[in-house]
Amino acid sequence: MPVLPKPLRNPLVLVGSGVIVALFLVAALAPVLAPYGPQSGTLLDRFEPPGPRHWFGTDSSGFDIFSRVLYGARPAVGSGLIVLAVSTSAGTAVGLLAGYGRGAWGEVLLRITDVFLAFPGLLLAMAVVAAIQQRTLWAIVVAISLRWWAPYARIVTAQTLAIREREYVEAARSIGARHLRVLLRHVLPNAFSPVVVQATLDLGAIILTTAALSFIGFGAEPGTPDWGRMVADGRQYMRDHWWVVLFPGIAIFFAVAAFNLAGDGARDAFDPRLRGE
């Protein structure tokens, strides 16, 4: 019988990985699981407490939270997503760039990354949201995306710098191998392994930060099934309608939590001390 590696069996990583599948799936299976529709509802329907009728009861609009919150993965999860998409392969790309390069070109990109990350995450995003005057999804992917690519661009420097003086690359450049091809063959597998560990943990930083735009002001619209709208459009009813910010607020805490986990099991699995007993 096959023994799982040591991360594995830590039932908190199981326990959060089945979260993330079953979040994946509810975003993808909305449509089929939601009972209504994210802006089905009348106002005779407003505020109705959690129920038979409405599992988790209804808003100030009448909108069935429950709906609401299935269809609320849909932006987090997408929009998570694009954004690791974009800033992995744009940090990726500098990082190889910077770290492999030898003289001016590389110390002006590890200068510009520094410029990037000098600015706090949430803050940028907000500038930018502001500046573009766009409430969409793709408003708040740039305005992610365009701090969230520098940490990749460092660890992936420091993993170049240390990969390029091995043997083995020594030996494909001593053959005349391109150094296009040294990057893609050589150095790029043996300096992702960090990247995928970061990337799993920054999903649940990129949906609490996505939510927390919404929540401001600086992300979707009113009325949008979007976690973080739903807990803001809620907030001054909560003393007396305690449902409409308790399951939005459940589901960001729960997605947050799971990406978690599956990051600590990811860094233990690709660190090759835990591989093992």
Given for the second form:
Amino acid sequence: MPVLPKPLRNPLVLVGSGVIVALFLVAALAPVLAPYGPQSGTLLDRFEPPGPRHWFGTDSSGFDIFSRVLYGARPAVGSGLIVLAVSTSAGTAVGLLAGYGRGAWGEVLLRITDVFLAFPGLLLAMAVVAAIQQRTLWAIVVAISLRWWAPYARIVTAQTLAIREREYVEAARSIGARHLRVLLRHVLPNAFSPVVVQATLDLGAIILTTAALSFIGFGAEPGTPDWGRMVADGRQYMRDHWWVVLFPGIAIFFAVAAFNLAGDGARDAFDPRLRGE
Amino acid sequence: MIGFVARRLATLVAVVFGAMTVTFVIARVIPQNVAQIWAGVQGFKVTPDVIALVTRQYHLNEPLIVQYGYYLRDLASGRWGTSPVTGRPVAVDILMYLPNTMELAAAALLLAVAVSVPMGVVAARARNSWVDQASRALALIGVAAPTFWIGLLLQFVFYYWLGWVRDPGGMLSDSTLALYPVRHVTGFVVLDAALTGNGPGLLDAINHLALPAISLALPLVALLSRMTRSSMLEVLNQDYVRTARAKGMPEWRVTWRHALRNALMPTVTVLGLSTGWLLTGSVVTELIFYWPGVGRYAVGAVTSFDFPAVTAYTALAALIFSLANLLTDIVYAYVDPRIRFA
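Would you mind giving the form predicted in complex with its partner chain, to go alongside the form predicted alone above?
Next comes the full complex, this chain leading.
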């Protein structure tokens, strides 16, 4: 029997990682995997209950919900990854500067980070959505990123403060390495692993936040195959057609749960102190 | 201790001031054609005259720094600006909805603590028992299932299907409002009904409060029960627990008195996090259950481009969140002297 890498030997982590792989595959291959198009169907087919023809039933427009749930993986994974890319790079840059450059500038950067941490994420995002007056997925991505970099900045600052005092940093400086080189080649690689762990855990939280904003009506336009939007669109028909609301929600649940389980596994792998329990 | 609190309070003032500046930038610098939108919102025909009037009324053509001054003056005066939609001071509107949100949040918090602490203790005492497994499953659902979806499922099961709940939303039924009106005492409906001895009103209020409170509590149950479990596990291995057992103390007393009291300390840190969640989660919950709270008000404000209202609510949320975090730190420093002097 092949030996799995240690974190994957925990069955929950294994399941979580499996679901993540499946999620990325579905997002990439949705047009191949989906039996119907995301918006193909007529009003004659509306509200068909789940059955062999439509596994998850059809919605108020007669569209196949199973296909739409598969297509819905795209905006979920896509917006999640973009938010993560923006906020981890911005947060890491701020954190490196705040932690490495002592004195007034570091202090100012830290205070700015604190200010953004003072907002509950969803509420700041709502204010931004109001200000840019657009109801699209891009608006949501911008709105969420504006708050989401701050925790990464906090983490990287703490790491950098500790790493700055290490001998290898002193050694690099004493042989004449410039600050930028020290930051990028010596500090960054050593400060980055908690960011990876946090990012894995956060992807689930970002998907939840995007879904909530879409549900409220600030994200994907009505009718688009987006999980949060599908629940919102189906809400008024829930009484007689429960499947319209049930399946997109299950999709969100599985995606978020998978990132949480895998994130826990990543944390255990990177942080040996937690390995006991 | 006083020095610690003073230091933290100074930081808090700076941070909240910064947060208000950020909300100003978001609400005043990014938006386009604000005067035109607000003129339309007020129901006038949008003519250049009306736009000029609105522009003058809200100082929109002044330099940004002057507008910022007006903004700070409005916040300091306690009116928080005038809503272009309702025409009232934003503070008046928010104060009207705030008690309803506080009632919902308090109910959710109480429910979460009442469920999660015993569950965490039992799960720690009997590891891998069915209670432990169930709490693990519940924690995953609480963390990963979207609140709006849980809320809708609860509505489907308890309103449409079982019929245990009288309305899919709102705070009181129409029949209660007509036959047993709840007299205003504190502004919290459940409390007012209880204080005035209004039995039918109280039952109806609780009936309406149950589902939104459960939806809002679920993520907190997840957080608190796992936290209680892990700190209980740690405490149960301590020497003083062994000593208590050795001197023949009954096991329930060891668990619920000696161990739990010490295990609950780390749970205090979750207070700040919980407040953040209650602020965020109440938006979606209130929307689903037609709960007339500030979260629902804020969504309406975003939809109608009521920037003074959006700004005020966001700033208020930042203030509440920061205060909760400060309180957490103070409680923690009080409990653990090492933090005070760090």
